[in-house]
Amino acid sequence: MKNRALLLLLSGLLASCTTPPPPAPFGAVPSARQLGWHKLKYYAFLHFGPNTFTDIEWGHGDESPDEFFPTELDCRQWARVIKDAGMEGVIITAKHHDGFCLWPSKYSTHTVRESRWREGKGDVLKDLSEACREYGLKFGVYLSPWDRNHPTYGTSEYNDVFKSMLKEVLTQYGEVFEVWFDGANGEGPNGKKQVYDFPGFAEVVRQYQPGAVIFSDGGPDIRWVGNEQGYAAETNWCTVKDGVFYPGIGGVNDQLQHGHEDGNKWLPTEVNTSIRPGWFYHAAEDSLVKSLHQLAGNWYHSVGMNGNFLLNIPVDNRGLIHENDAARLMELKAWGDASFRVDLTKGATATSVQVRGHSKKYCAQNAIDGNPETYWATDEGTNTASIEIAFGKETEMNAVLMQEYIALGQRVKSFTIEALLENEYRPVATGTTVGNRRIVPFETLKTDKLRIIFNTKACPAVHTIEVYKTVDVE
């Protein structure tokens, strides 16, 4: 009997020491290529083509290829500016609606090959992809299916032409991290519209660049944010209902901005805007570059609102990033460095009474340990939980960054941030979704403790909490 009792006691002790399994994935979850994209924050859109020289936004496809004539084109200058600005990659308009190809495509007669630039021997994609490799930037391409020049546009043959063009771009210039499909659909030179084979286009991408994410209004990997002002919504779910969005849905779209809380497909937002009023370069807009205040607002409402920030920088008619744009980009970089370089949780202590299985593997300290692969989690069914961060001394702060462990799904529905002020916790900010990344600014205060209360759809899994004293922008 004594031996039996001892065995039972040992079994109980071993059971109590057993680490509980991780939370099961909740709802739709990201693919491996989407998780890779989520690690990015900020990259450049480069609109460049005949429109740069004709001073219009949408070319008609009937412009002479000789219109394209940059006299100082230097893709290394683009890459250098973009790298210095803290950006992680580039997406170039390889073919816009006018049909002009920035590479010498075999499937068109409206390309750099027909232009006088470099006597028809130039290739912008070659120059840019090489510059990206030199400066450690990711390389991406925009291809508009609309083609206002190609004679087969509006026929079944054109879809095959477009796939062939896509294959050229995806096989000749090294690794491509993102393929950007514009859904615009208008008449071609023959007065016809095209029925696009978007599933077939996606198959080409998957075949030749399986690691690339595909952007369109309907994905399949990432979605448009629903506006061109650079603002994601306060509530921004990575999940959507399958079949609701499609390429070319168009217009300012609330559902695109918010996603669907009960969506069954992972389709996160890319937040795009231009540093100028237009997307292509116009000399008349040299004095209209967005202010630092505007760009910082875009940062908070993209990177800080569960999206990635795609900022357009129109290459000018010399073939360079204009000095005014470059200067403003550096101002934004300086503001970001000053605001987010010092994480005030370094040396702090995080605690919670709600820890999954009381296991160190899921303890609150994981949220401030700087390791994105560890996270704080609670027991199943604990959908309201709080975490407290003690700084050890009065500390000035005005922003909190939070990240969920999204490999297990998006879970947070709402949150409240409280500061210990005059010996009691007082709310200083509230919000809804978190997702991959959320930055929450509030009035500057001094405290030695913060508490964050989460309301979730399933037990929380939070891998990062950072606290900052950001710099004000006039």
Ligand code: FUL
Second form
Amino acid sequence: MKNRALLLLLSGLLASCTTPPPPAPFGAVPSARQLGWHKLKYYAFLHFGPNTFTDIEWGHGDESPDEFFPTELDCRQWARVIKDAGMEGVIITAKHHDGFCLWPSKYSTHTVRESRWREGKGDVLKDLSEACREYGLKFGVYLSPWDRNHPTYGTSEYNDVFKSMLKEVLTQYGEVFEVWFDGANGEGPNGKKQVYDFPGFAEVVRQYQPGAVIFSDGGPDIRWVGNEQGYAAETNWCTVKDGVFYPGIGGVNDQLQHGHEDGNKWLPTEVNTSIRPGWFYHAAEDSLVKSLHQLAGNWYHSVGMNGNFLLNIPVDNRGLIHENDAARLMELKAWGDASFRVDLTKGATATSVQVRGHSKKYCAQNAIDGNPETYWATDEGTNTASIEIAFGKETEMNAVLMQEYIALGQRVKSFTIEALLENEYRPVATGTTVGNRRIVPFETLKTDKLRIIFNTKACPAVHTIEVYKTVDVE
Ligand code: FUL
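Since the one above is the form predicted alone, can you give the form predicted in complex with beta-L-fucopyranose (FUL) too?
Everything in the complex follows now, all chains and molecules, and the chain you saw is the first one.
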């Protein structure tokens, strides 16, 4: 008995010696709600409102509510198209700068209730949230603080009005995954400017939808990428210096694109762009839907550059997603499926001479085991490390996808991908940051071995490496 206890103690001690503790978190790390958001990739932005009918981008707030008159509005059609496109959710312009509310708000007289649509009995948020539940999509809301209609705009009372509207939207339609605050702040109906109570707005969101992430150009949970063309920068840190960005900030687009390498706050990028030139529907743009080539480029520069992709689809004046947009979305889905369905690391072997404590818990194979909870890590202080993937046979490929275990911070500063070609490792691609997700395309090649060399700020923690042969788009 005594011996057995001793044996148990010894084996326990041995195990604790051979399995080192996980790497300590490095720098800023994401909150639980940010981590949840990082699991998403691609969702729809829906711009819809009086502008859809008046054919302009920024309504003045003096349009008649009767302008809003979709004759075939069908949120289930939107949800079906969005689901078929492989998107994970929607964010709708519940209120744009014209102040018109797509729900019958008690705090405004410029709403669907005042319109002739469904004799004032309609509620777009109700229809859409129900359709999202039916199709398994996440539901999010855009609310513009800038309001060109509300009579209190430009006074402190308006901030309370906005909070009350926010409360309605956050309490009447089920779970909300993201709240999108537009930073635009123009003149109100009286020419007045408003100082927005962003901290107060955030409190309302935290109170009624604690799981929702809050987007604005400067956070607090998600930051704008600094352009509306749908391009994250090659070097894209999720970290920023506390106090530098705040909601409504202007003139720092370059910093927003890159983040700050030595930032002490986690604030990742969402990449928003429209499938057409405008955010709202204009019949004249029916022939100007972005090409598959452009959209695939947006994919690489958002999902593939450490951001999430928020693609705007303007709902048309019938109240439907237009056929041309739907067709292009399906092409993008088919391209994505053909390109990223077969991960060539299945059945491959990953090795590294630099494994934390030589422990199986942190072994290289973890990076290709399909489990995002296991990761390859090295010892503290090993900030240059390489991992080798052996495919067992000559394999045709042209892209690598990598993901850091960001719960422990963003660590990779740069990397080089090498392929074994004629018995020699040759560089085929280099890059800087990785973060949550990085996709690196390169010239199609055939090899049986890849090597990736990382240069990091603290020991690497990489949970996923996938390899693909993607389809070219003309
Ligand atoms: C901007 C707005 O002014 C545009 O109308 C659009 O909503 C875009 C997404 O954000 O700030």
